Amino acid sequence: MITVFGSINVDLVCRVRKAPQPGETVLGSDYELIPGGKGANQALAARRAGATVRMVGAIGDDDIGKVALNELTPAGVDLSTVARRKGTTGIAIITVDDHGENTIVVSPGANAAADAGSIPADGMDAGDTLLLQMEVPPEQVFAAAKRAKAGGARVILSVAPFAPLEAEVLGDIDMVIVNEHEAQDFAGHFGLPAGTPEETAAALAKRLGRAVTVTLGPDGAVTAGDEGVIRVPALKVTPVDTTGAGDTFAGVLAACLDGGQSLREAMALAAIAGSLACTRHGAQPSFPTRAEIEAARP
(Lines of atoms letter the chains of each structure in order from A and count residues from 1; the text may use other names and numbers.)
(Lines give C-alpha, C1' and ligand atoms only; values in the text may rest on other atoms or scores of the structure.)
Protein backbone atom coordinates (compact mmCIF):
# COMPACT_ATOMS: atom_id res chain seq x y z
CA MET A 1 0.00 0.00 0.00
CA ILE A 2 1.15 3.55 -0.74
CA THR A 3 0.37 6.45 1.58
CA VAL A 4 0.92 9.87 0.04
CA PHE A 5 1.30 12.74 2.49
CA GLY A 6 1.39 16.03 0.68
CA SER A 7 -0.26 18.88 -1.13
CA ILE A 8 -3.67 19.02 -2.79
CA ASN A 9 -4.13 21.98 -5.13
CA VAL A 10 -6.13 23.25 -8.03
CA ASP A 11 -4.08 24.38 -11.03
CA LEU A 12 -5.19 27.59 -12.73
CA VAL A 13 -3.70 27.07 -16.17
CA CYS A 14 -3.30 29.65 -18.93
CA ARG A 15 -1.59 28.94 -22.25
CA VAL A 16 0.71 31.61 -23.66
CA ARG A 17 2.91 31.98 -26.74
CA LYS A 18 5.85 32.65 -24.44
CA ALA A 19 6.19 33.09 -20.68
CA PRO A 20 6.25 36.73 -19.52
CA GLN A 21 9.52 38.27 -18.42
CA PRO A 22 9.70 40.53 -15.33
CA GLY A 23 7.54 43.60 -15.95
CA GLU A 24 6.02 42.14 -19.13
CA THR A 25 2.33 41.44 -19.81
CA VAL A 26 1.34 38.78 -22.33
CA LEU A 27 -2.05 37.66 -23.59
CA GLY A 28 -3.08 34.09 -22.88
CA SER A 29 -5.87 31.63 -23.52
CA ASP A 30 -9.01 31.12 -21.48
CA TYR A 31 -7.94 29.67 -18.14
CA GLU A 32 -8.73 26.17 -16.93
CA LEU A 33 -9.15 24.87 -13.38
CA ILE A 34 -7.47 21.45 -13.17
CA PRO A 35 -6.88 19.33 -10.06
CA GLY A 36 -3.22 19.31 -9.05
CA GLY A 37 -0.72 19.59 -6.20
CA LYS A 38 2.39 17.42 -6.02
CA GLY A 39 0.92 15.13 -3.38
CA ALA A 40 -2.37 14.60 -5.19
CA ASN A 41 -0.58 14.26 -8.52
CA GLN A 42 1.69 11.52 -7.25
CA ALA A 43 -1.21 9.74 -5.56
CA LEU A 44 -3.20 9.69 -8.79
CA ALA A 45 -0.20 8.60 -10.89
CA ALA A 46 0.47 5.72 -8.48
CA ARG A 47 -3.18 4.70 -8.45
CA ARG A 48 -3.45 4.71 -12.25
CA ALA A 49 -0.33 2.57 -12.31
CA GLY A 50 -2.20 -0.05 -10.30
CA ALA A 51 -1.25 0.63 -6.68
CA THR A 52 -3.57 0.83 -3.68
CA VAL A 53 -3.21 4.46 -2.60
CA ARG A 54 -4.29 6.58 0.36
CA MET A 55 -4.04 10.39 0.20
CA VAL A 56 -3.37 12.35 3.40
CA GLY A 57 -3.59 16.13 3.18
CA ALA A 58 -5.91 19.11 3.48
CA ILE A 59 -8.19 21.27 1.33
CA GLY A 60 -10.08 24.45 2.19
CA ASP A 61 -13.80 24.97 2.79
CA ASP A 62 -14.05 27.11 -0.35
CA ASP A 63 -15.80 26.08 -3.58
CA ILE A 64 -12.50 25.39 -5.32
CA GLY A 65 -11.82 22.58 -2.86
CA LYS A 66 -14.44 20.47 -4.64
CA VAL A 67 -12.47 20.74 -7.89
CA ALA A 68 -9.31 19.50 -6.15
CA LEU A 69 -10.72 15.99 -5.73
CA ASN A 70 -12.34 15.63 -9.17
CA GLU A 71 -9.75 13.15 -10.50
CA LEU A 72 -8.82 11.37 -7.25
CA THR A 73 -12.36 10.32 -6.38
CA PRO A 74 -13.26 8.39 -9.56
CA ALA A 75 -9.76 6.86 -9.70
CA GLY A 76 -10.35 5.12 -6.38
CA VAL A 77 -7.75 6.90 -4.24
CA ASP A 78 -8.68 6.57 -0.54
CA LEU A 79 -9.61 10.12 0.56
CA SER A 80 -10.87 9.31 4.05
CA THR A 81 -7.89 11.12 5.58
CA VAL A 82 -8.19 14.33 3.54
CA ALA A 83 -9.12 17.09 6.00
CA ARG A 84 -11.23 20.13 5.13
CA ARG A 85 -9.82 23.24 6.82
CA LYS A 86 -11.36 26.69 7.17
CA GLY A 87 -9.94 28.96 4.48
CA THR A 88 -8.64 28.53 0.96
CA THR A 89 -7.59 25.45 -0.96
CA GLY A 90 -4.05 25.48 -2.34
CA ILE A 91 -3.78 26.83 -5.86
CA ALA A 92 -1.02 26.80 -8.48
CA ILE A 93 -0.96 29.51 -11.13
CA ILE A 94 0.59 27.96 -14.24
CA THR A 95 1.53 29.29 -17.66
CA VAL A 96 2.30 26.84 -20.47
CA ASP A 97 4.10 28.13 -23.56
CA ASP A 98 4.06 26.94 -27.17
CA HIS A 99 6.94 24.55 -26.47
CA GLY A 100 5.09 22.87 -23.61
CA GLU A 101 7.33 24.42 -20.95
CA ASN A 102 5.71 25.85 -17.83
CA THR A 103 6.11 28.41 -15.05
CA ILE A 104 4.40 27.78 -11.70
CA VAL A 105 3.54 29.94 -8.68
CA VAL A 106 2.00 28.07 -5.71
CA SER A 107 -0.25 29.54 -3.01
CA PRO A 108 -0.30 26.86 -0.25
CA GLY A 109 -3.73 27.55 1.28
CA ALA A 110 -4.87 24.60 3.41
CA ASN A 111 -1.68 22.69 2.60
CA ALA A 112 0.06 24.81 5.22
CA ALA A 113 -2.09 23.02 7.82
CA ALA A 114 -1.28 19.47 6.67
CA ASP A 115 -0.61 17.36 9.76
CA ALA A 116 1.52 14.20 9.84
CA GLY A 117 -0.36 13.16 12.98
CA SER A 118 -3.42 12.47 10.84
CA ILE A 119 -1.70 9.60 9.02
CA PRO A 120 -3.27 6.30 10.18
CA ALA A 121 -0.92 3.68 11.59
CA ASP A 122 -2.08 0.98 9.16
CA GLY A 123 -0.27 0.91 5.85
CA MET A 124 2.98 2.16 7.40
CA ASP A 125 4.60 -1.24 7.93
CA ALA A 126 7.25 -3.28 6.15
CA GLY A 127 6.16 -3.75 2.54
CA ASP A 128 4.33 -0.39 2.48
CA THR A 129 5.50 2.90 0.96
CA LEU A 130 5.23 6.51 2.11
CA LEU A 131 5.58 9.10 -0.66
CA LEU A 132 6.45 12.69 0.29
CA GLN A 133 7.10 16.08 -1.34
CA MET A 134 7.95 19.58 -0.10
CA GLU A 135 4.69 21.51 -0.68
CA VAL A 136 3.54 21.00 2.92
CA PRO A 137 5.42 22.16 6.06
CA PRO A 138 8.87 20.50 6.17
CA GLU A 139 8.58 19.63 9.86
CA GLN A 140 5.44 17.64 9.06
CA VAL A 141 7.16 15.94 6.10
CA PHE A 142 9.97 14.67 8.29
CA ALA A 143 7.64 13.76 11.14
CA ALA A 144 5.73 11.57 8.66
CA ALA A 145 8.99 10.02 7.46
CA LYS A 146 10.00 9.21 11.03
CA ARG A 147 6.70 7.46 11.74
CA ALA A 148 6.88 5.44 8.53
CA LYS A 149 10.48 4.42 9.03
CA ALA A 150 9.74 3.30 12.59
CA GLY A 151 7.11 0.95 11.16
CA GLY A 152 9.48 -0.42 8.52
CA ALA A 153 7.91 1.26 5.47
CA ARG A 154 9.86 2.45 2.43
CA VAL A 155 10.07 6.27 2.38
CA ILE A 156 10.50 8.24 -0.86
CA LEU A 157 10.91 12.04 -0.91
CA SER A 158 10.60 14.31 -3.94
CA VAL A 159 12.62 17.38 -3.03
CA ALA A 160 10.25 19.68 -4.90
CA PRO A 161 10.00 22.57 -4.58
CA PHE A 162 13.75 22.39 -4.02
CA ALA A 163 15.12 23.10 -0.56
CA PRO A 164 18.82 22.87 0.37
CA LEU A 165 18.33 20.06 2.88
CA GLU A 166 21.19 18.80 5.03
CA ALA A 167 22.03 15.11 4.98
CA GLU A 168 21.16 14.77 8.67
CA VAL A 169 17.46 15.59 8.16
CA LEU A 170 17.15 12.81 5.56
CA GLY A 171 17.92 10.02 8.02
CA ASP A 172 14.47 8.42 7.64
CA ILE A 173 14.38 8.71 3.83
CA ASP A 174 15.25 5.73 1.62
CA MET A 175 15.19 7.47 -1.75
CA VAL A 176 15.44 11.11 -2.80
CA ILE A 177 14.01 12.20 -6.17
CA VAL A 178 15.14 15.45 -7.83
CA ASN A 179 15.09 16.79 -11.37
CA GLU A 180 18.32 17.66 -13.17
CA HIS A 181 18.22 21.32 -12.10
CA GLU A 182 17.51 20.44 -8.48
CA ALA A 183 20.34 17.89 -8.60
CA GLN A 184 22.77 20.59 -9.67
CA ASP A 185 21.50 22.89 -6.92
CA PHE A 186 21.87 20.08 -4.40
CA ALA A 187 25.39 19.31 -5.58
CA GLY A 188 26.31 22.98 -5.39
CA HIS A 189 24.90 23.19 -1.86
CA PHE A 190 27.34 20.48 -0.76
CA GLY A 191 30.24 21.85 -2.80
CA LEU A 192 30.26 18.81 -5.09
CA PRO A 193 31.83 19.22 -8.55
CA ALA A 194 29.61 19.51 -11.61
CA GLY A 195 29.54 16.43 -13.80
CA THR A 196 27.37 14.17 -15.92
CA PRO A 197 23.97 13.14 -14.54
CA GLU A 198 25.45 9.79 -13.54
CA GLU A 199 28.36 11.48 -11.76
CA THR A 200 26.09 13.97 -10.02
CA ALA A 201 23.67 11.28 -8.87
CA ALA A 202 26.52 9.11 -7.58
CA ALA A 203 28.15 12.02 -5.74
CA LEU A 204 24.85 13.01 -4.13
CA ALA A 205 24.06 9.42 -3.15
CA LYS A 206 27.46 9.12 -1.48
CA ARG A 207 27.10 12.47 0.30
CA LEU A 208 23.53 11.83 1.47
CA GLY A 209 24.03 8.15 2.25
CA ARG A 210 20.91 7.00 0.37
CA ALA A 211 19.61 6.36 -3.14
CA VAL A 212 19.23 9.42 -5.36
CA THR A 213 17.12 9.48 -8.51
CA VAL A 214 17.56 12.32 -11.00
CA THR A 215 14.90 12.83 -13.65
CA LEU A 216 16.26 14.18 -16.93
CA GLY A 217 13.16 15.13 -18.91
CA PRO A 218 13.50 13.86 -22.50
CA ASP A 219 16.76 12.11 -21.55
CA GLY A 220 15.13 9.69 -19.07
CA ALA A 221 16.36 9.22 -15.51
CA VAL A 222 19.32 7.96 -13.50
CA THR A 223 19.49 6.44 -10.02
CA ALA A 224 22.59 5.94 -7.88
CA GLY A 225 22.59 3.83 -4.73
CA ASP A 226 23.30 0.38 -3.38
CA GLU A 227 22.62 -1.18 -6.80
CA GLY A 228 25.17 1.08 -8.50
CA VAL A 229 24.18 3.57 -11.18
CA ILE A 230 21.12 2.79 -13.33
CA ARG A 231 20.17 4.88 -16.37
CA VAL A 232 16.91 4.49 -18.31
CA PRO A 233 15.69 6.35 -21.42
CA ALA A 234 12.51 8.33 -21.92
CA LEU A 235 10.10 7.81 -24.80
CA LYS A 236 10.59 10.06 -27.79
CA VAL A 237 7.50 12.26 -27.81
CA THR A 238 6.44 15.72 -28.95
CA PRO A 239 5.55 17.49 -25.69
CA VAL A 240 2.47 19.69 -25.47
CA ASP A 241 2.54 20.27 -21.69
CA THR A 242 5.22 19.14 -19.23
CA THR A 243 3.17 20.01 -16.14
CA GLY A 244 3.07 17.04 -13.78
CA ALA A 245 5.56 14.87 -15.68
CA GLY A 246 7.91 14.70 -12.71
CA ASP A 247 5.05 13.79 -10.39
CA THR A 248 3.98 11.08 -12.83
CA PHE A 249 7.47 9.62 -12.70
CA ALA A 250 7.55 9.66 -8.88
CA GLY A 251 4.09 8.14 -8.49
CA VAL A 252 4.67 5.36 -11.00
CA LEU A 253 8.13 4.62 -9.59
CA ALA A 254 6.62 4.27 -6.11
CA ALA A 255 3.78 2.09 -7.44
CA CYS A 256 6.17 -0.29 -9.20
CA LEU A 257 8.54 -0.57 -6.25
CA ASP A 258 5.59 -1.08 -3.91
CA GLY A 259 4.42 -3.84 -6.23
CA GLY A 260 7.73 -5.67 -5.92
CA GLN A 261 9.35 -4.79 -9.24
CA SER A 262 13.09 -4.20 -9.49
CA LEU A 263 14.47 -0.68 -9.38
CA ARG A 264 15.52 -0.82 -13.04
CA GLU A 265 12.08 -2.04 -14.14
CA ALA A 266 10.32 0.55 -11.97
CA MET A 267 12.48 3.34 -13.39
CA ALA A 268 11.86 2.21 -16.96
CA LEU A 269 8.09 2.23 -16.53
CA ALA A 270 8.16 5.54 -14.64
CA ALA A 271 10.17 7.17 -17.43
CA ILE A 272 7.67 5.95 -20.03
CA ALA A 273 4.80 7.27 -17.92
CA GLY A 274 6.44 10.67 -17.52
CA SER A 275 6.91 10.92 -21.26
CA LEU A 276 3.29 9.99 -21.97
CA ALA A 277 2.10 12.66 -19.52
CA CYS A 278 3.82 15.31 -21.65
CA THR A 279 1.67 14.46 -24.68
CA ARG A 280 -1.59 15.70 -23.10
CA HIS A 281 -2.70 19.00 -21.63
CA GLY A 282 -2.98 19.51 -17.89
CA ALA A 283 -1.42 17.64 -15.00
CA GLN A 284 -3.79 15.00 -13.61
CA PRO A 285 -5.85 14.51 -16.80
CA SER A 286 -2.62 13.59 -18.60
CA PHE A 287 -1.51 10.75 -16.31
CA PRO A 288 -1.47 7.38 -18.10
CA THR A 289 -2.96 4.11 -16.89
CA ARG A 290 -0.84 1.02 -16.33
CA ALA A 291 -2.20 -0.47 -19.56
CA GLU A 292 -1.14 2.62 -21.51
CA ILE A 293 2.32 2.52 -19.96
CA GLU A 294 2.80 -1.15 -20.81
CA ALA A 295 1.50 -0.63 -24.35
CA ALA A 296 4.05 2.15 -24.95
CA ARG A 297 7.08 0.03 -24.02
CA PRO A 298 9.57 -0.12 -26.91
Ligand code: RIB
Contents of the next structure:
Amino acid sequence: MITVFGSINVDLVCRVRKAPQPGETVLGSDYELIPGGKGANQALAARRAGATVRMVGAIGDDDIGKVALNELTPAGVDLSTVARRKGTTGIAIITVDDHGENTIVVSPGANAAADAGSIPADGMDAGDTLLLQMEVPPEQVFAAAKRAKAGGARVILSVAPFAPLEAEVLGDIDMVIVNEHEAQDFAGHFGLPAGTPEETAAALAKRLGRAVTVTLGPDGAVTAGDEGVIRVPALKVTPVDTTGAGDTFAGVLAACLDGGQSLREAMALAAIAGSLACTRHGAQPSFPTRAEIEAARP
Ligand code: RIB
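One more: the block was the form predicted alone; return the form predicted in complex with alpha-D-ribofuranose.
And the full complex, kicking off with our chain again.
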Protein backbone atom coordinates (compact mmCIF):
# COMPACT_ATOMS: atom_id res chain seq x y z
CA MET A 1 0.00 0.00 0.00
CA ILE A 2 1.16 3.55 -0.76
CA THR A 3 0.47 6.48 1.54
CA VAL A 4 0.98 9.87 -0.05
CA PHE A 5 1.36 12.67 2.46
CA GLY A 6 1.37 16.00 0.67
CA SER A 7 -0.34 18.84 -1.11
CA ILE A 8 -3.74 18.97 -2.75
CA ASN A 9 -4.30 21.95 -5.05
CA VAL A 10 -6.63 23.27 -7.68
CA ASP A 11 -4.67 24.41 -10.74
CA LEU A 12 -5.88 27.61 -12.39
CA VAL A 13 -4.41 27.08 -15.84
CA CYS A 14 -4.10 29.64 -18.63
CA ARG A 15 -2.47 28.82 -21.96
CA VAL A 16 -0.22 31.56 -23.36
CA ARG A 17 1.98 31.89 -26.44
CA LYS A 18 4.87 32.92 -24.20
CA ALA A 19 5.00 33.30 -20.41
CA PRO A 20 5.11 36.95 -19.26
CA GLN A 21 8.42 38.47 -18.18
CA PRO A 22 8.59 40.65 -15.02
CA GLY A 23 6.52 43.80 -15.63
CA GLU A 24 4.84 42.35 -18.74
CA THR A 25 1.16 41.52 -19.29
CA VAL A 26 0.15 38.91 -21.86
CA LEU A 27 -3.26 37.71 -22.98
CA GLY A 28 -4.01 34.02 -22.62
CA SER A 29 -6.74 31.45 -23.19
CA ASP A 30 -9.89 31.03 -21.11
CA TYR A 31 -8.78 29.63 -17.77
CA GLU A 32 -9.48 26.09 -16.59
CA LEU A 33 -9.73 24.75 -13.04
CA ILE A 34 -8.00 21.36 -12.89
CA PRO A 35 -7.23 19.20 -9.85
CA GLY A 36 -3.52 19.31 -9.02
CA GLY A 37 -0.95 19.57 -6.25
CA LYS A 38 2.22 17.52 -6.22
CA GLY A 39 0.94 15.18 -3.51
CA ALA A 40 -2.46 14.58 -5.11
CA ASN A 41 -0.85 14.24 -8.54
CA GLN A 42 1.55 11.55 -7.35
CA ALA A 43 -1.28 9.73 -5.56
CA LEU A 44 -3.35 9.66 -8.73
CA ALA A 45 -0.42 8.58 -10.91
CA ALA A 46 0.33 5.71 -8.53
CA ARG A 47 -3.32 4.69 -8.41
CA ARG A 48 -3.69 4.71 -12.19
CA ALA A 49 -0.56 2.55 -12.34
CA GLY A 50 -2.39 -0.03 -10.25
CA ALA A 51 -1.36 0.63 -6.64
CA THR A 52 -3.61 0.81 -3.59
CA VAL A 53 -3.22 4.44 -2.53
CA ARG A 54 -4.19 6.53 0.49
CA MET A 55 -3.95 10.33 0.36
CA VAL A 56 -3.22 12.26 3.55
CA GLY A 57 -3.51 16.04 3.34
CA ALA A 58 -5.89 18.96 3.64
CA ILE A 59 -8.21 21.10 1.53
CA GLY A 60 -10.11 24.25 2.52
CA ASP A 61 -13.84 24.77 3.06
CA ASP A 62 -14.08 27.17 0.09
CA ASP A 63 -16.04 26.45 -3.10
CA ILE A 64 -12.92 25.74 -5.15
CA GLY A 65 -12.01 22.90 -2.77
CA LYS A 66 -14.76 20.82 -4.41
CA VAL A 67 -12.69 20.67 -7.61
CA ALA A 68 -9.59 19.38 -5.82
CA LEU A 69 -10.77 15.77 -5.44
CA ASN A 70 -12.53 15.41 -8.80
CA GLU A 71 -9.99 12.96 -10.24
CA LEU A 72 -8.88 11.22 -7.03
CA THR A 73 -12.42 10.23 -6.05
CA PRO A 74 -13.43 8.28 -9.18
CA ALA A 75 -9.94 6.73 -9.40
CA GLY A 76 -10.49 5.06 -6.03
CA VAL A 77 -7.78 6.77 -3.97
CA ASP A 78 -8.64 6.45 -0.25
CA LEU A 79 -9.53 10.01 0.78
CA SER A 80 -10.75 9.26 4.31
CA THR A 81 -7.60 10.97 5.65
CA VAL A 82 -8.04 14.22 3.69
CA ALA A 83 -9.01 16.91 6.22
CA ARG A 84 -11.29 19.84 5.40
CA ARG A 85 -9.95 22.93 7.15
CA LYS A 86 -11.48 26.37 7.55
CA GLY A 87 -9.97 28.68 4.92
CA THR A 88 -8.70 28.40 1.37
CA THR A 89 -7.74 25.35 -0.64
CA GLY A 90 -4.24 25.31 -2.13
CA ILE A 91 -4.22 26.98 -5.55
CA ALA A 92 -1.58 26.85 -8.28
CA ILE A 93 -1.61 29.63 -10.87
CA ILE A 94 -0.14 28.06 -13.98
CA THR A 95 0.78 29.31 -17.44
CA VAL A 96 1.49 26.80 -20.21
CA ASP A 97 3.22 28.13 -23.32
CA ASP A 98 3.24 27.00 -26.94
CA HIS A 99 6.13 24.61 -26.22
CA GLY A 100 4.27 22.94 -23.36
CA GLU A 101 6.54 24.57 -20.75
CA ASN A 102 4.96 26.01 -17.63
CA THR A 103 5.35 28.56 -14.86
CA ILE A 104 3.71 27.83 -11.51
CA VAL A 105 2.95 29.96 -8.45
CA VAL A 106 1.48 28.04 -5.51
CA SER A 107 -0.69 29.57 -2.78
CA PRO A 108 -0.53 26.81 -0.10
CA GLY A 109 -3.85 27.48 1.67
CA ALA A 110 -4.88 24.40 3.66
CA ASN A 111 -1.69 22.56 2.67
CA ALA A 112 0.10 24.66 5.27
CA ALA A 113 -1.95 22.81 7.91
CA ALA A 114 -1.14 19.29 6.66
CA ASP A 115 -0.40 17.21 9.74
CA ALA A 116 1.85 14.13 9.77
CA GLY A 117 0.14 13.11 12.99
CA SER A 118 -3.02 12.35 11.03
CA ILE A 119 -1.34 9.54 9.06
CA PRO A 120 -2.89 6.28 10.32
CA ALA A 121 -0.49 3.76 11.86
CA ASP A 122 -1.55 0.98 9.52
CA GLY A 123 -0.05 0.84 6.04
CA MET A 124 3.40 1.98 7.20
CA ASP A 125 4.92 -1.47 7.61
CA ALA A 126 7.61 -3.36 5.72
CA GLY A 127 6.39 -3.72 2.15
CA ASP A 128 4.45 -0.43 2.28
CA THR A 129 5.55 2.87 0.77
CA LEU A 130 5.34 6.49 1.92
CA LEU A 131 5.62 9.03 -0.88
CA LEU A 132 6.48 12.61 0.03
CA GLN A 133 7.04 15.98 -1.65
CA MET A 134 7.99 19.44 -0.35
CA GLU A 135 4.71 21.34 -0.85
CA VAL A 136 3.61 20.91 2.78
CA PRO A 137 5.62 22.15 5.79
CA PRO A 138 9.07 20.46 5.82
CA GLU A 139 8.88 19.56 9.52
CA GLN A 140 5.69 17.61 8.80
CA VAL A 141 7.35 15.89 5.82
CA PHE A 142 10.26 14.70 7.94
CA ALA A 143 7.97 13.73 10.85
CA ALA A 144 6.00 11.55 8.41
CA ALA A 145 9.24 10.00 7.13
CA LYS A 146 10.32 9.20 10.68
CA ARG A 147 7.04 7.41 11.44
CA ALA A 148 7.18 5.40 8.22
CA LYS A 149 10.79 4.40 8.71
CA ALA A 150 10.05 3.28 12.26
CA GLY A 151 7.33 1.03 10.86
CA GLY A 152 9.68 -0.38 8.22
CA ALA A 153 8.08 1.23 5.14
CA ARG A 154 9.98 2.38 2.06
CA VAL A 155 10.20 6.21 2.04
CA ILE A 156 10.52 8.17 -1.22
CA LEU A 157 10.90 11.96 -1.28
CA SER A 158 10.31 13.97 -4.43
CA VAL A 159 12.23 17.15 -3.60
CA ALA A 160 9.71 19.46 -5.29
CA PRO A 161 9.54 22.42 -5.00
CA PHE A 162 13.29 22.08 -4.82
CA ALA A 163 15.55 23.31 -2.04
CA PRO A 164 18.93 21.76 -1.27
CA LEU A 165 18.59 19.54 1.80
CA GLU A 166 21.38 18.48 4.13
CA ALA A 167 22.16 14.79 4.45
CA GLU A 168 21.24 14.94 8.15
CA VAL A 169 17.55 15.70 7.50
CA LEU A 170 17.29 12.86 4.98
CA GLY A 171 18.08 10.13 7.52
CA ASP A 172 14.66 8.45 7.17
CA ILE A 173 14.45 8.73 3.37
CA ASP A 174 15.38 5.78 1.15
CA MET A 175 15.28 7.57 -2.18
CA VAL A 176 15.20 11.21 -3.28
CA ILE A 177 13.93 12.26 -6.70
CA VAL A 178 15.04 15.50 -8.37
CA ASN A 179 15.09 16.76 -11.94
CA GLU A 180 18.26 17.40 -13.93
CA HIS A 181 18.58 21.10 -13.06
CA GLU A 182 17.83 20.46 -9.41
CA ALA A 183 20.44 17.72 -9.34
CA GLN A 184 23.03 20.18 -10.61
CA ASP A 185 21.98 22.75 -7.98
CA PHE A 186 22.02 20.05 -5.32
CA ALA A 187 25.51 18.93 -6.37
CA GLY A 188 26.71 22.55 -6.49
CA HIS A 189 25.38 23.09 -2.97
CA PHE A 190 27.73 20.36 -1.76
CA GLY A 191 30.62 21.57 -3.90
CA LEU A 192 30.46 18.46 -6.09
CA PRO A 193 31.84 18.82 -9.63
CA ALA A 194 29.48 19.12 -12.61
CA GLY A 195 29.29 15.96 -14.68
CA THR A 196 27.05 13.73 -16.73
CA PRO A 197 23.66 12.85 -15.18
CA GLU A 198 25.09 9.48 -14.19
CA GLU A 199 28.09 11.10 -12.52
CA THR A 200 25.96 13.71 -10.77
CA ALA A 201 23.47 11.11 -9.51
CA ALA A 202 26.32 8.89 -8.27
CA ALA A 203 28.09 11.78 -6.54
CA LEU A 204 24.86 12.92 -4.88
CA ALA A 205 23.97 9.39 -3.79
CA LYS A 206 27.38 9.03 -2.20
CA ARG A 207 27.17 12.44 -0.50
CA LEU A 208 23.62 11.90 0.77
CA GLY A 209 24.06 8.23 1.63
CA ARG A 210 20.86 7.12 -0.15
CA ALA A 211 19.50 6.41 -3.61
CA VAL A 212 19.14 9.42 -5.89
CA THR A 213 16.92 9.44 -8.96
CA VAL A 214 17.35 12.23 -11.50
CA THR A 215 14.61 12.77 -14.08
CA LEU A 216 15.94 13.98 -17.42
CA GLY A 217 12.78 14.96 -19.31
CA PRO A 218 13.08 13.71 -22.90
CA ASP A 219 16.31 11.91 -22.01
CA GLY A 220 14.73 9.55 -19.48
CA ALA A 221 15.97 9.08 -15.93
CA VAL A 222 18.94 7.80 -13.96
CA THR A 223 19.14 6.32 -10.46
CA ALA A 224 22.29 5.83 -8.43
CA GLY A 225 22.25 3.72 -5.28
CA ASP A 226 22.92 0.26 -3.90
CA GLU A 227 22.22 -1.33 -7.29
CA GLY A 228 24.76 0.86 -9.06
CA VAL A 229 23.76 3.37 -11.72
CA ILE A 230 20.67 2.59 -13.81
CA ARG A 231 19.61 4.68 -16.82
CA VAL A 232 16.33 4.34 -18.69
CA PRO A 233 15.07 6.19 -21.79
CA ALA A 234 11.95 8.32 -22.22
CA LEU A 235 9.51 7.94 -25.09
CA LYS A 236 9.92 10.27 -28.06
CA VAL A 237 6.87 12.55 -27.85
CA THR A 238 5.84 16.05 -28.88
CA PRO A 239 4.99 17.72 -25.58
CA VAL A 240 1.82 19.83 -25.34
CA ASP A 241 1.93 20.35 -21.56
CA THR A 242 4.69 19.15 -19.22
CA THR A 243 2.74 20.01 -16.04
CA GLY A 244 2.77 17.06 -13.67
CA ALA A 245 5.17 14.92 -15.72
CA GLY A 246 7.60 14.72 -12.81
CA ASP A 247 4.75 13.80 -10.48
CA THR A 248 3.68 11.06 -12.89
CA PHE A 249 7.20 9.65 -12.84
CA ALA A 250 7.35 9.68 -9.02
CA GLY A 251 3.90 8.15 -8.58
CA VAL A 252 4.44 5.37 -11.10
CA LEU A 253 7.93 4.61 -9.77
CA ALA A 254 6.48 4.28 -6.26
CA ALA A 255 3.61 2.13 -7.53
CA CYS A 256 5.94 -0.28 -9.31
CA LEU A 257 8.38 -0.57 -6.41
CA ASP A 258 5.49 -1.03 -3.98
CA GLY A 259 4.21 -3.77 -6.27
CA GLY A 260 7.52 -5.61 -6.02
CA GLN A 261 8.97 -4.77 -9.44
CA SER A 262 12.71 -4.25 -9.84
CA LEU A 263 14.15 -0.75 -9.74
CA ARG A 264 15.09 -0.92 -13.42
CA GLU A 265 11.61 -2.04 -14.44
CA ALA A 266 9.97 0.58 -12.19
CA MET A 267 12.13 3.33 -13.70
CA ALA A 268 11.40 2.18 -17.24
CA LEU A 269 7.64 2.27 -16.70
CA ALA A 270 7.81 5.57 -14.80
CA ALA A 271 9.75 7.20 -17.64
CA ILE A 272 7.18 6.01 -20.19
CA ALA A 273 4.37 7.33 -17.99
CA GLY A 274 6.06 10.72 -17.63
CA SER A 275 6.43 10.96 -21.40
CA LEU A 276 2.77 10.08 -21.99
CA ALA A 277 1.68 12.73 -19.46
CA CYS A 278 3.38 15.40 -21.59
CA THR A 279 1.18 14.56 -24.59
CA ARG A 280 -2.07 15.69 -22.94
CA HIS A 281 -3.24 18.94 -21.34
CA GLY A 282 -3.36 19.52 -17.60
CA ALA A 283 -1.75 17.65 -14.75
CA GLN A 284 -4.11 14.98 -13.44
CA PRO A 285 -6.22 14.47 -16.60
CA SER A 286 -2.99 13.66 -18.45
CA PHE A 287 -1.84 10.76 -16.27
CA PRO A 288 -1.86 7.38 -18.03
CA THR A 289 -3.39 4.14 -16.82
CA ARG A 290 -1.33 1.01 -16.32
CA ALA A 291 -2.69 -0.39 -19.57
CA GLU A 292 -1.66 2.74 -21.48
CA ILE A 293 1.84 2.60 -19.99
CA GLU A 294 2.26 -1.07 -20.89
CA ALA A 295 0.89 -0.49 -24.40
CA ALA A 296 3.43 2.29 -25.01
CA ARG A 297 6.47 0.13 -24.20
CA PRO A 298 8.86 0.20 -27.16
O1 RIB B 1 3.93 19.45 -10.30
C2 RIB B 1 2.81 20.08 -10.85
C3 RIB B 1 1.97 20.64 -9.74
O4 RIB B 1 2.68 21.67 -9.09
C5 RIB B 1 0.68 21.31 -10.18
O6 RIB B 1 -0.40 20.42 -10.29
C7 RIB B 1 0.50 22.39 -9.15
O8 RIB B 1 -0.61 22.20 -8.32
C9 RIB B 1 1.78 22.43 -8.35
O10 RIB B 1 1.66 21.83 -7.15
